[in-house]
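Just one chain is shown here, as structure tokens, and it is the form predicted on its own.
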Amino acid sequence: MSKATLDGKAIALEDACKEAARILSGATFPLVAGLGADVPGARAAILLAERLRGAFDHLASRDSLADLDVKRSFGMFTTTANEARVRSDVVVLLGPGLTRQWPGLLERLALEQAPRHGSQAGQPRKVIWVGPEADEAAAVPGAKIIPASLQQISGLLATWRARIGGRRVAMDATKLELVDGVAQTLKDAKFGCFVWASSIGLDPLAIEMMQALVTDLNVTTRFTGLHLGARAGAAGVVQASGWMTGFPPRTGFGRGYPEHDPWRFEASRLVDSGEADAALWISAFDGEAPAWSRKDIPLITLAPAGAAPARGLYIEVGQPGVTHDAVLMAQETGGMTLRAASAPSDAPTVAQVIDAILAHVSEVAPC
């Protein structure tokens, strides 16, 4: 049974949904944000934003858009974790904290095992890890560890790219020998793979430099990339947003049709500037709070038990894949999958709550 509160006082679920509809319908430019939900929840949230002629944004859009910026402007080679596991004879892990972004990363890639397919099958796999955290450095026995900060990764990739292209770089002989050794390893690969996560703080320029290096290597061999999706179901939300509107999150419906603008429809900017005058915040995975600083905006929060805010309207929802079966983008396969509930309960899903709110929102578009 779901719990709902209004400024900390209990309220019936049906009354809470009516109140949410009243708040959002009465706003000039309502915002649907967070979108920490499974695919059905994301679909319902985007439909609500469209009905309200508001905007929607995901809490990890910065990370998703770092990859999408490169994909849209430059292009991108990517593969699945399974493909990398069975084919890659050279794997380059970029940056610290990759195992926090995806705790199952090393188990899925099985880097200690040899690739199974291609002419490289059975040959020892070479692993290079650039800038791992201290506890990650020893996680892959035999890996070549290259110390580097996040800010140094772009320059390091540029240096590798220059040497692979036969260009000169200003560097002392000892360092140049190390760089050339890595460059030769990459050139000799039969199926190489970079692994990265924009969520660790990699900026689009670093990702573009890595993809440019992949492009160069593909002139003479095969290379690709495996990107780790952002938190709170971001990858599935981006897919749902794409097939529903043609755009990723940070999209608005103010003119009656979808418009995508990563700056104009960024949730915190909309709230803190006062352009949005009511907000629905969705964080069903872990109850993460919104990042904006303004505290007086009328706020409706959909979050799991124990994450009720001190003010505003709160409706408890279940956790995708925990309290109810959920459709999510699977990092393991790079496709949608059904996650069976691990601890089923009768808490409503995000989609069910939003559908109940939508039932009280007029289908007549606001002027």
The other form holds:
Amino acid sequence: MSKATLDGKAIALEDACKEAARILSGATFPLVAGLGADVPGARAAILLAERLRGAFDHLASRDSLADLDVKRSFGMFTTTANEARVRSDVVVLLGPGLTRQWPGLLERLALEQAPRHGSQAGQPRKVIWVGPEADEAAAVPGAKIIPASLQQISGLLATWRARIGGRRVAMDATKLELVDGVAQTLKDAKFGCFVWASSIGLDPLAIEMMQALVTDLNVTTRFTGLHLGARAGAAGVVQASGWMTGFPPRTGFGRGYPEHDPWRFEASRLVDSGEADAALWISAFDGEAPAWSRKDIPLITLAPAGAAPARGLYIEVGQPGVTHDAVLMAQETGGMTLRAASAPSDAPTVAQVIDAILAHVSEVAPC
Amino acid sequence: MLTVLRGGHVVDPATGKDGVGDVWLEDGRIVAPPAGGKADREIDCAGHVVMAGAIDIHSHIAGGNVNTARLLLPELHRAIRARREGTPLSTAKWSTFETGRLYAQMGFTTVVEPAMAPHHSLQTHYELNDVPIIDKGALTVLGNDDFLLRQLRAGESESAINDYVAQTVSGTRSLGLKCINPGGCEAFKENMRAFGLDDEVPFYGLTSRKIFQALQKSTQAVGIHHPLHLHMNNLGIAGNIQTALDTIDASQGLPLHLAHVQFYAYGKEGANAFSSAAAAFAEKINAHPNVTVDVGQVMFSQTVTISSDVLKQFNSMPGGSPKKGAIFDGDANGGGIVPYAYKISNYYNAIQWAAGLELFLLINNPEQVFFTTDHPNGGPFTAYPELFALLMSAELRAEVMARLPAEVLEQTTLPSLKREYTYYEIAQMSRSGAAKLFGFTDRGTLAPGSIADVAVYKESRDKAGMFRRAAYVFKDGDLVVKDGEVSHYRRGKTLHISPRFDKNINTRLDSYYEELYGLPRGIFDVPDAALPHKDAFAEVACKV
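For comparison with the form predicted on its own, kindly provide the form predicted in complex with the partner chain.
Below is the whole assembly, all chains and molecules, this chain first.
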């Protein structure tokens, strides 16, 4: 049985959905945020935002947009984890904490095994790890570890890129020898692959430097990249948002059609500035709380059991892939897949709750 | 409700009708005129052309590559107009919702997405599900996948390959098979930058010729109506007419569909070493009734090229505009997204435009040549009405030709072609022929018993305007468009086939995925439980 509360007091689910619809319909510019949901949940949430003529954002948009900003301003080479596993002869892991972003990373890439396809099949892989955390450094036996802080990665990539392009860099001879060694390894790769996650805090300029390096390397050989998606279903939400509106999250419908603006429609800014006057917060994976500081706007929270906030309206939802089957982007494949429930319960899905709210929202949109 | 469309010019090549008459609809089907029957609703169609709903056989409307293009180019699709009531997201430019609305407005009621990657088919189905009003289908891409290439390398029997093909088409819920630069995308991963019909895929020892011939045979053997849908090698390259002619020679007399052939109709004549070879191509097609083609007409506009021919797309990047692109080395084909602007002042683009029209005008049988711009590769599908108009008027073509760079006209036969398509021929291309190509027996025609998908156009000298905004469109008998405006959504079907196979292939594939990827094969599946609306699927019968 689903549980719903209003300021901590139990109310019936049906009443909670009606109340949510009343709050959101009554707002001048409502916000659908968090969006931590599976693909059907995201789809329902975006349709609700559109019906309300509000805006929507995802809680990890900062990370998704770091990658997208590079893609849409510069371009991008990518591959799947499986293609990297079977073909990559040189793998460069970029930055600390990658195994925390995706605990299955090293098992999936099977870096200790030789590639299976292509000219380097059966040959030992070369693995370079730039700035791993202390407990990650030994995770790939034989990997070349290059110590670097997160902030140094961009500069390091720039140095490699300069040397690969035959340009001079100001550096002492010992360091230069190391840099040239890596540059040569990259140039000699047959199907090299960078692995990165913007969610470790990598900024767009570092990502662009890496992709520019990949572009340079592709003049003579093959090189690509594998990016790890951000938390709370971000990759699937971006896809659904893409086909539904043409844009990623941070999109608003105030004019009756989608407008994408990463600054204007950033959830915390909308709330803290007072531009949004009601919010639906969805965080079905783990009940993460909103990052905005203002506490005085009407708030409806969809989160799993145990994550009820003390204030506002709360509707318990199931956890995607845990309490119910869920369609999500699979990091293992780079595609959507059905994740079967690991601990099924009768808690409703995000899509079910939003559909119930939507049923009480008039189609006649305010102008 | 019994509806009659009274007194329109009925154009229905499937039944040979081309004259004034009535069309009756009831309960979602076309019905015979009831004896003395009185209609509940009568629509006066005098001065209108009445056709079955159109079928687009090749348009990239869904899937990961299309979505990458959307996300890559936010600047190309800013919306400007609020949507009407009851049609959410219908003015969200380039969204799946807008796609359904715009097709419906033009009287199209069935559209096939031609490039569904097997490992990403679930997303394609999600996107297709969000294309309202119209029915959809997809073609599954094979031919650069390791499993098939291994089978061919090992010399496995045709029946083993048939099982794999049938299992893949069935499992991904598509309408048939497409093959894109066979072996070329695999070769690109091994750093080959060009790949012809008889080049060998490294480590597999197979040529493109061998791969597509095997898939062509298999398509027939497992009862797929649609011939193998082939995207040939050397797309877009000067002199590639030879590849096209050689491919037709290699077609074994078996059915073969060649996609967006305009992009292969290039010779090397003239000062720019780039000319239209469409005349020779058309002659070859006319002599090979086993071959069907769609054109991939270029229309002058800013667009984006989306293709699973990763090798070609990589090579296109230097000419892209705006300068950015996405190259995805997928498990098999992958994809490349490169923006491009076709300009009327550009010699090469003008040759492309002319070559496409030559193909339309020189291929004799309209049921052998299909109407596409390879959306969005040659231009957006919204340019179809302008293209209909060009085919129907030599005068209009001459007006455009007058604006082309002068030397273009020396390298094309277009100025000499006076043919003008009739409504009947337009309907053969976009209705009856298209239905035959997929084995649809109850659409693309107004014969009683067919699905009541009907497009009614108000006759006008402005053919583009006439086809852009249909006067009435019925989908399954439901009036969804009036005066060029969609009034409401309905959920279309996704059409698919289920060719039969020996279930042992599943066991083999299970071990293959486990051994190579260390993954359960099911992670790539499209199970009922994953589908947004499993009732929205409709099975089309295979050939017996």
